[in-house]
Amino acid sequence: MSRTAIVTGASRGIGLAIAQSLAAGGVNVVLTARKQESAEAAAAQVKGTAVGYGAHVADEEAARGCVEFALERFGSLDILVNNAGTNPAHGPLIDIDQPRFAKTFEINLWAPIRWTALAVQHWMGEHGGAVVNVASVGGIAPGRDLGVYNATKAALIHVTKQLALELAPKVRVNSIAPAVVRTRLAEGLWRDHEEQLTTVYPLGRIGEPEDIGPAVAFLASDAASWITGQTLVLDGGALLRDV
């Protein structure tokens, strides 16, 4: 029986690339986006049985509906990729207002915990499964003007370890920590100064979404069956330098 995955925030960029990599391995994929039409448009770019489901990642009822939909449509929920993220808070940490602080933590931290809980309650707790959280190198090393975002990703890395401990041996939980990838979310970090930015990376370029998808597919696969609680850094070597 084919495995089934939910990938949150999969309408473009890293999420879409992850969905495409999973589908290439024969996985049924449910791609989420805030709007149904965006989710369906993304699913149309994925081979196989992929379908779109409109669900705001912070809406618990929508999340529950998506999990139930995946089970009704495909009969299992074997993989959850918590990819959806946001970064509305840019600037010094002490200058961030409470609404933007709260929104960043709600999307980047609370939502992955809630989606994981629903996946475990509805399927994985009994049948097993794999969860992959999309964190960031900003959760490992601090960076200017991204303090709140980086704090959520540092917390997500710790949450990955905590959930891996709590949910073993049935469910494996790992995360990835990308550096700057050519996506709309990270556009402000690379759009006007990509040539200068690439000097930071020993491998000579920023990341592409296609660099991320196969890594997530590996962590979700049986080839990683003895890996849990780990964070795979995907950074072109950036952390080798003092950035």
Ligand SMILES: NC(=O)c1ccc[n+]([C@@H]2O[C@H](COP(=O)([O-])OP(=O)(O)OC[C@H]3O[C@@H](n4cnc5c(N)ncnc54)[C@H](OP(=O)(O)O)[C@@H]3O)[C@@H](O)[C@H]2O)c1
Given for the second form:
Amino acid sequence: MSRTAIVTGASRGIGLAIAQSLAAGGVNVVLTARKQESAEAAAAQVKGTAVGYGAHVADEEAARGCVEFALERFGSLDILVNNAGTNPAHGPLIDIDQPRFAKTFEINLWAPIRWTALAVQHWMGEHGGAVVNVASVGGIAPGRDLGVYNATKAALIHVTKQLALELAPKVRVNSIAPAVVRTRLAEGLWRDHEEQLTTVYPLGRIGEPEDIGPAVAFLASDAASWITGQTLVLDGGALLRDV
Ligand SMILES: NC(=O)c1ccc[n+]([C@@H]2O[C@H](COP(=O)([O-])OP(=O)(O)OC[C@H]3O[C@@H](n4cnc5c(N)ncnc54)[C@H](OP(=O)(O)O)[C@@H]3O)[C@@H](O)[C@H]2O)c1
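Show the same protein again, this time as the form predicted together with this ligand rather than the form predicted alone.
Every chain and every other molecule in the complex is listed next, the one we just looked at coming first.
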């Protein structure tokens, strides 16, 4: 029987590319976005059986509805990709106000924990599965303008290890840590300074969403069946700082 995945935040960018890579491997994919029509429009760009489901990632009832929908539609939920993320606050950590602090942690950390819990309760706890969290290199090394965002991603990398330990051996939990990828979320980082930015990448370019999808498909596959609690850095060599 073919496997089924939910990819959160898949209407564009990295999430859409992940959905396309999973579908290319024969996986049934449920793509989520805040609006039903955006989720459906994205699913129409994915080959195979892909479908869209509108769900704000921090809405517990919507998350439950999406998990139940995946199970009713396809009969299993083998893969969860916690991809939806936000960055409402640029600047130093000490400038953050409480509402934006809370929003960033709710979307980037609370939601992956809740969606994982629902997937485990409804399917993976009994039948097994694989979870992949989309973190960031900012969760590994600090950066000047993304203080609170980086803190959520560092926490997500730790949560990946914590959940991997709690959920083994039935469920594997891994994460990826990309550097700058050409998407709308990261536009402020690459648009108008791409030439300069490229110089910090030993591999000579920033990332494209298509660089990310296959790595997530690998971590979600049986080829990674002895890998859990790990974070795969996808950064064109950017963390290989020349000191
Ligand atoms: N791009 C980078 O350089 C980079 C680097 C490292 C890590 N990341 C991480 O990669 C992930 C994807 O980001 P991206 O760069 O692909 O951004 P993007 O192109 O802006 O896409 C973000 C996606 O998340 C969805 N989304 C946003 N808020 C949501 C919410 N509250 N509920 C449900 N869906 C929501 C958006 O859909 P709608 O707007 O249609 O709802 C969209 O599909 C994020 O976790 C981000 O932190 C990105």
